[in-house]
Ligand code: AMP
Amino acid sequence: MRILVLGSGGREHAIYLKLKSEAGNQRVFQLPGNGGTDPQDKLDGTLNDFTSIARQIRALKIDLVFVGPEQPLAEGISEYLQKETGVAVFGPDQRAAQLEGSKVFAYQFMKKAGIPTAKSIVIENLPEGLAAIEKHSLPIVLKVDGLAAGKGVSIHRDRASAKEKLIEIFEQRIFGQAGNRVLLCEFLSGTEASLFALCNGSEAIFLPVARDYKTVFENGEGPNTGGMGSYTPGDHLTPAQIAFAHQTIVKPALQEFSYVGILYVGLMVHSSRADDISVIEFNCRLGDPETQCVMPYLAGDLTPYLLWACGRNNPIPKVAEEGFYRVPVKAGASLNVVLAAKGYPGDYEKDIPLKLPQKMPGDVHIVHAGTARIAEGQFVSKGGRILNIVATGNDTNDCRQKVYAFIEQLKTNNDFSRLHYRKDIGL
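Output structure of the single chain, in the form predicted on its own:
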């Protein structure tokens, strides 16, 4: 099996590492990859050049393509590559990808399908939004309609800051066309959980539940980021709640879109009651940074599930629960802490030198995100989220100890005054 992973972030590097470790795969390539990608596996190109990608797929005789990020999915890369190359592509088509590509589209679908979610108002312009804020109860949640790299959601506990944000969106155009429309939503309280449904167009099988940490600082403080850490298994969803989500949320999406790929359901868990959950958002791909801890927690290979989703392989190993199926997992837990550039998600420094050990301690590994390779063991930062430190262990606390002990080791050879990480992941 020859596989191409599209993307350059931590999510895609975690997928690349997982697939590369599986004995049945002859070669795994990554385009464009990052500093952690083996140079012999790294392909040149950009994710918006579909023609070049198709040409390389044919030249390298690729069997399966895994599309990591949301932008090319929203632009229709899955159907383009299938048409041009006949290759199996893991990822939804353009219409289904609008569940993430447009918050308004997703809200309208949920409203039509009767899926529990926050009450929302679609805002088309600034005067309309300012008037709505005056009437809306606090706190107020604002979500820009289009893709915004995980930074398009803001929570406001006073009307003044909500109005300032709308001015930034509509007048200062901080999100560009992604901010042409805004969802003004009611605030949902509870515990967040990430549910990943692996779909083949008509059926779904669930990956482990994970928990991620969105705010840049401890205790839920500071602006939202793309995610500062994660762990699995999350204890935030009971089997009864997963069964409810399967029946009430995932099945309607399968029926509406013949969905192929990962349907990520961001949930707010209000209580332990099976039906007391609400959808915060849909994503059309695996989560980042949840993927980094989910991959090493899987008990077997990932490749058979990808082929199953693409209609190329059946049956697959699965564990029957009451009302749904899940992928087999290992005993214990997995945890991921993100090392970011200081200042992220705002302005941050790039080209920070990084020196990484060539020999890793047991049960700990590094997943690269915003990095570039300079030499063996030497890298520089190229993004806001730079590295993911991932550990497996007996339980979440065991993983925490391993990750934070390794970070302390990194401090001996790296300038951590230029880096930032949360110290409460897993607590």
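Can you return the structure of this protein in the form predicted in complex with adenosine monophosphate (AMP) rather than the form predicted on its own?
Here we give the lone chain, stripped of any partners or molecules.
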């Protein structure tokens, strides 16, 4: 099998490493990749140049493409590459990707399908929005309709700040076109959980539940980031809740969209009752940094599932639970800590030199995110989230010890006054 992974973040590097470790894969390429991508596998290009990607797929005789991030999916890369090159593409088509690309579209679908979610109002202009804020109970959640790099949601405990935000969106156009419409939502309380359904157009099989840490500092303090660490297995969804989500959320989505790829269901869990969950959002891709801990936790190869999802009739190992199937996993746990540039998610330190050891301690590996390669073992930072330190072990605590011990080791050769990481992942 010759596979191309599209994307350059930690998620895509983790997928690349997993696919590369599987014996049946002859070559795995990454476009554009990052500092961790083997130079002989790294393809030049940008994710918005579909023509050039199609050309490289033909030239390299690629069999299967894994699309990592949401933007190209929302722009229709999946059907474009299939039509132009005949390649199998893991990732939903443009219409299905609107579940992430448009919050209004996702809300309208959920309403039609009877999927539990926050009550919401679609706001088309400023006067309408200001009037709605006057009448709405607090707190108020505002979501811009389009893709906004994770910055499009704000929670307001007073009406004045909600109005201010709407002025920024509709008058100052801080989100551009993405802010043409806004969803005003009821505030949901509870614990958040992410569910990853791997879909083949008519059926789903579930990946392990992982916990993500969103705020930049410990104890939920500081602004939200893309995610500062993760671990799996997470215990914040019971099997009965997964079965409920399968029946009431994933199945209707499969039916409406013949969904192929990952349907990432962001949930709010209100209590331990099986049916007491609501959808916060849909994403049309895997989570970052959850993927970094999920990949090494899978018991077998990922490739068979990707082929199954793309309609190739090959068998897949699966474990039957009551009301759903899941992918077999290893015993123990897996955990990931993100090393970020100081200042992230605001203005952050740039071009930080990084020295990484050639030999890694047992059960620990590095997944690159915002890095570029200078020479063997030498890198420079090229983004806010830079590296993921991942360990597998007997349990979360064992993984924690391995990850943090390795970070201490990195301190002897690297300038940690320019780096930041959370110390409470897995606690």
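Numbering follows the first chain given and starts at 1. Predicted model, so just to flag it, every value in this text is computed and none were measured. Definition used throughout: the rigid core is the maximal C-alpha set that superposes within 1.5 Å between two forms.
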{"property": "Residue shift check between these two forms, rigid core fit, T85 Cα at least 2 Å", "result": "no"}
{"property": "Per-residue C-alpha change between these two forms, L138, threshold 2 Å, rigid core fit", "result": "yes"}
{"property": "Threshold 2 Å Cα movement between these two forms at A243, rigid core reference", "result": "no"}
{"property": "Displacement in Å of the C-alpha of S161 between these two forms, rigid core kept as reference", "result": "4.0"}
